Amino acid sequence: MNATKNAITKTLDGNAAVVEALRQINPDVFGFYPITPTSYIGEGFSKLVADGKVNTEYVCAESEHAACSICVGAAAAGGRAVTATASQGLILMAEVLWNASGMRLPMVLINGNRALSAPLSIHCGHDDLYAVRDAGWGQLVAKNAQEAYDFTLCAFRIAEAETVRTPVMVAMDCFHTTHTTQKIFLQPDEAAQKFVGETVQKNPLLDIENPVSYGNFDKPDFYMEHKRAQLEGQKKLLEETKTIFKSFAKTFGRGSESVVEKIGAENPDLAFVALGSVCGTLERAVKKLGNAAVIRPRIFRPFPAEELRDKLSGVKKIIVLDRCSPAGADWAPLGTEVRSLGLEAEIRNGIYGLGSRETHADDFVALANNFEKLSTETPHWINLRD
């Protein structure tokens, strides 16, 4: 039976979809400091707390750094913890992100991908997502509000898996997803809660009969071994994500089973590779182009290199699109990752949509039609005024 047919249909934006998922999960602690575009996640969830619909300990902190620190303490104590932020807020959290991953704490963070200052922009960019890509967190990147809901349910199971014990971030594009409404499917509470499962505790600080400590000073004797063990958890995170995506699709009858989604021609001559909400626009572009496809990583960290190689096998021309400035590098982050795969293809990098600059399907069609004119050394900036 297709479980989506039994789901509850609502019209929600990405923020509201995440609030619904968190209501069903009913985490132990929510540490929060408001920032555009994810303020409503905190506001919406605080109303659930006030109305008695969840029994979460909701803490409105004095900063994003403090909000994340609250979650670190809660997770170390054995609780299920979550926070939400964006842009400068995520950067202010950065110090704590490394603490959470280094201590293998299975907390979850919802990020609204937003450009970083200066100049100030409250609109979309992947600057914040890329800036903390090496913080040791899993990074799931949602295409739309439906995936924001789905990925939030998945994130807790991934983070808490016995072989993983690593924090996970669910990222969705500022305004394009956080504030754009669509018809989405919500699973009944019991079904969602059964899928996520109960909180999995491991060596909690509050177990006074079995005392443990977290984040101690490491001398040269052990630091490398601890970092190597952390890396193993990240590798397992990718494998666990594959397993849980398959489980989600089988249980609820929707969503891709793969960590890398392919839409369009089966054996395309040209493929676009991109993250997030722009992939909906790219799907319209490849229909106009004909023998083309969109290859979309649904996870950015750990990077799904093997799956991308498989999906891009045989493709002659690849355009990798980044919503971020290269910041001194030859290519932007996603472009650099794809170029490092050693593919037998011509690869180009495109920069699009910084600060939510409008980009349409026809812009990507024109980019593909002018592929041979694009530089192999530097990215092409799409819709940049002279």
Given for the second form:
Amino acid sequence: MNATKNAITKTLDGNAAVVEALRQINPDVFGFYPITPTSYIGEGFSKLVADGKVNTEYVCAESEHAACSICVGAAAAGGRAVTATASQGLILMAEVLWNASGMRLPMVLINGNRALSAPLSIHCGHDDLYAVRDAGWGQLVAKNAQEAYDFTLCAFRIAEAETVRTPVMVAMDCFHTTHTTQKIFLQPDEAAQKFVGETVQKNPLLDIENPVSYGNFDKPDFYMEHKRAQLEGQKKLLEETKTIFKSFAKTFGRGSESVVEKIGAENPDLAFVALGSVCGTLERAVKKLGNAAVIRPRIFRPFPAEELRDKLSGVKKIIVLDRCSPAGADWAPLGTEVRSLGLEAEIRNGIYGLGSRETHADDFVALANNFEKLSTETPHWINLRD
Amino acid sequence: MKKQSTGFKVVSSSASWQELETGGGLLKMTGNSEAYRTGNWVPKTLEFVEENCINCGLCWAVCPDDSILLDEKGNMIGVDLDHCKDCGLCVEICPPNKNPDPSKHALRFREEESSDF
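If the structure you just shared is the form predicted on its own, then what does the corresponding form predicted in complex with the partner chain look like?
What follows is the whole complex; the chain from before opens it.
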């Protein structure tokens, strides 16, 4: 645990923690368009640029679509590129997300998970994260500001790995994480930089001696082969994430080693499965319940099915919590994924915290105590007035 | 003179997904738009009847795909069927095509369907 002792302790919110990680990484290009709740990432980083603390080309774009496109161009050119956004911004970037992953460009995106309009909400929701889950990106979902910092350091390494070459987004919850000031550990600059390493170029556009062209047209005779080849990068992304999480924990003496974290009883009767900041609340709920645990995927795409099956084996009752409407499906996205694991357990789906609707530990305790009364067919909406 | 057929061959048309270069449609070359033989998308192909052509050059002027093939003297010698999209602008503008007798037309669509896709 010496590495933790070497760490610098600061009180920062999630946005500021990400800015610290990006300062240490010193990326080549930052394409940005401001949006609540991640505006501060651009603001804080642009100050670093102005103060000469980083050498990054900071580009103020005219929209999120352009901000992401700038990063795609920079990554194709061989640079290390990053952007930050949330909610409507992520949705506006959607078209470009598929381009980045399809062209196997290892950029990084920081998202502040925010509910989608309409009605207009500036508060938390996982709608944006789920909406682009099939974009072919890696999606790391942070629980708190500490993980937002840690995941940002990991994301570049994962994305740029030779076998992966796939973009990665680091998602943290709007306000609950982006704006909540916490005590966090920052690794010293040199240690963080050593961990992340130098970017490795692959077929860079700016290598004029070896010209390449990106984004070419595929006719029906090749499109399917290219999509299958791309999937291999995503499978490797999950493997690489496991390796890098282990390496992170070993190097810095902290953080979970696994892509699925389990907190609570060793052999729980009941388990909550959820993403992001709510897991802090759930940890209090499982303490009150006793024989219960929180099983938290730290990555949503690629989906860590094997690890979830492993951590959920022997659990009799599972409540999967989604911060998103099922939007026409039987269950919301995480619930659907867990139900498709083919477990023997009784599974229920709960919808909580849309637009940051208050949800307390006692609400989850009550949910667990009323498990038998919950519908097996449709999700239960927590704290909904009806 | 323009070549009748380009013939870029980057990977074998029977290549498996494992053999493809990482990067989606990445090609280790530039200036490759000619390599896309988009002419084979069209349902009908264009036919050039040389003996009816008056070499006015109007078809060359209107062709959006640079698919009218000329010799060094500027005489029309055919259509680049690898890239012709069958838009029909040349057929429409061709003066011999104004003749009510179709056998006197210089540019016309073949009747049979020819598309690969």
